[in-house]
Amino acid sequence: MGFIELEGISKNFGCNTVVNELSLSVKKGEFVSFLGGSGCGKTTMLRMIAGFETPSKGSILINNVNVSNIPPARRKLGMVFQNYALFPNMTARKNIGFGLRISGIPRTETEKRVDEMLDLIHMTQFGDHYPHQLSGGQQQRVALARAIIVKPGALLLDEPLSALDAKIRIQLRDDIRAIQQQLGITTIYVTHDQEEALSISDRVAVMREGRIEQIGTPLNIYNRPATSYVASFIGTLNMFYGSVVDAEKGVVTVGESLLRTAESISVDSGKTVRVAIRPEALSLFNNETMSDANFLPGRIETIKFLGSTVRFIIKFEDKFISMDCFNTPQFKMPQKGEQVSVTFSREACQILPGDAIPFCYHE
């Protein structure tokens, strides 16, 4: 049994079901992210774990104790919010030590642990600053330290970086992960930012309409999406319709082209499927291309220089394909309008079951 167990959790607001029969087991010391778009139920689920909302159905167990009807203060959880929620009339030091003071911890012990927290979040020199004297990233560090100084059983973070600029978000998310690993604290993190979730989580739960669409390691979620929704939501993706020619041998047709997969297809021959290929799995045909690779002919429509990578938009029949290539000094840049042959391995050709999502590529 996990340290946090969610068993058939549902939450209704009137006739609107926000979380629907959700179950999840989180191991002690694990970092799990709830990832999804607005309205998918991720924040509501986090608030139920914290005790700010009560499940309409199901049970929440923390360390083998059913806490479904226990008030937030008695759950011994640390919570970090999007808006920092710092006391404006208290210095960073007093904000961090607030939980210890109201718990009756002696002053000398409190001061010692506050000093340790300030060192942990790299803000020793800012202890006597008030929130309005701190940047957004510094305020969020203080909020994080305040949440973990009381040594909670688990740490809950509700989109803590969404109000920060891009550079600070990257730095702070790495710090959050480093601190979590150093302390070994069980963590549940809510975000709509896929890069954020993939970069710091042990596992990611992709949510859709109150349910977990897929849960797995970042590598598994990205490389082996279980549904068309997950495939299209995570990362950039080329996806289009194909027809199964030989299910056992993993052969499909897309337009006039014949493609081969690395595995057999669990759909009968003659059926329509969705074929998905990541842009970074594509490359231009050259003499070193493997003989058993897949090929799609096309014409370069757009070239976008993105620094370390170059993105090509290639027209294939009546569709468009996005292809990413590393920018290296040896890379020979093709020109707009040039006829090319795009190639990719059998392993890169994924066949997706389920809901009908038409061909698309994401900028």
Contents of the next structure:
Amino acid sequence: MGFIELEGISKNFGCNTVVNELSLSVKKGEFVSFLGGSGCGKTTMLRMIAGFETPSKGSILINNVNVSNIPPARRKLGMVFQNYALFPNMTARKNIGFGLRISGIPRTETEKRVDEMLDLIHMTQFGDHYPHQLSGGQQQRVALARAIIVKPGALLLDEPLSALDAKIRIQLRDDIRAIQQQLGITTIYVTHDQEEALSISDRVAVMREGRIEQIGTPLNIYNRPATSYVASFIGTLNMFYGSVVDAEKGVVTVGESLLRTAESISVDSGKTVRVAIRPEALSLFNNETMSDANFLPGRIETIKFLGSTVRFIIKFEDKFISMDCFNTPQFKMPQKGEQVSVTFSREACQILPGDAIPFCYHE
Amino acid sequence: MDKMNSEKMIRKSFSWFWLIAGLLYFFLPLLATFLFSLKGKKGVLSFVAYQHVFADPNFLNTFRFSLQMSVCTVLAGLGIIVPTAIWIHLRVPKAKPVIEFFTLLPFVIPPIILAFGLIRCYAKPPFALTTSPALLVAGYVVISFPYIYRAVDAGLSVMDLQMLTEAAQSLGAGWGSILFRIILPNLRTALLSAIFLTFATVIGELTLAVLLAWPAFGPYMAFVGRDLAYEPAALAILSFAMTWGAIMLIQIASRGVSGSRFSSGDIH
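Go ahead and give the structure of the form predicted in complex with the partner chain, now that the form predicted on its own is out.
Shown next: the complete complex, the earlier chain at its head.
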């Protein structure tokens, strides 16, 4: 039994179903992210856990207690909001100590714990600043400290970094993860930023239309997308329609090329499937290319220099393939218009169903 | 570059022009009234009109009464309207246009209609209230409703009420803590505006006080103005100064209570 159990949760606003029969178990100390586009129900689900929305159906258990009808003030959960939600009339110190003050903790104890928190978020010298005197990143640190000082059962974060600029976002997301691991606090994090979710989570739940499309470790989600939606939502992906030639041996045709997968395919021969290949799994044919690798012939249409990597757009028959190569000193840059042979391993070739119905690999 | 500078200069000049025009519009009549109030003695400027006003015991009595009614109106008005406005913002934002429509009614319905309505409804048992100042306060609350509601509504719109409330709830705060520790301190500027407007309205109000037969400052000023020349001008200046004085006292007192350096600019 997990520390947080979501059992068949649904939420309707009028005739609009925002969360649909969602179930999830979160272990104590685990960091789980809800990842999805706008309107997928991730924030509504978080708000139901926090108690700001009531589920239309299903129950929420925290530490084996059904909290579905318990008001938010009594759930003992810490919440961090997208726009910080700091109290403008209080200094950073008073904001952080608010939860302790209202729960009747003695002043000396409160002050001591506030000092510890200011130290934890590296803001000792900003304790007497009002929110409007702090930067966005500093405000969010204060909001985080305010949420965790009360030692909540779990920490809920609703897109906490989306209002910050890129550099601060990366720094703060690492800080959030470090603090979470240091305190061992169960955390649910909502974001639409895949990089954010993949970089800090123990598990990522990709959401779509109020359901969890796939849940797994970041590595699993990225390398083994269960559906076409997850495959296309996470990272850049080359996706082609193909036809199964031999399901048992894992052979498909894409255009006029024959491709081999590492595993057998659970779709009957002759059926249409989608073949998904990550740009970073592709390379140009050279002497080191394995003899059993797949090949696709094509012509370089565009070269985009991205700093550490170079992205090539290669025309293959009537399709375009995106290929990423590391910009190493040894890398021999091909020219635009050059005929090349793109190669990739059998393992890089992922087969997804022709439509968006969830699909399971053969292990 | 020169063109930009000249445009900037023109814009700046216009700003100053409108500021000076506005100040003249408001303060010239006040200055004229003040100068007129000093002409009580022929040929010299003197405070004789002010001496006459202070010598009249009705002046302080009526002002004290109106001040008491103002305080009661402010307390009753804020007590009714602030929780209502918060509730509307948090729970029924769709009702905002309806409430805004009601706030316009005191401008549309003349006070004389309101006074007759109150007398008609509350002259007989079981609600015989015409001899109670509570009825006058109730009438003043209706008249002040637009000023209080709109000031509070503007204050609530500036802060993210929903999010602040949820943040406080997630930290274990009940409604009392949320109201007195979060919402009201952040509404301080809006509340002061509401209090100021209510004071200014109630101190000089005439119709309700006359028809409900209460010795208020408004009827006293009208009475003095009917029979004397310089004393009404002195009274106008005094009431202006006293209203501002009362507001400043409220501001100083509320600063002591809230204990923060908060200003309207603090809300983001």
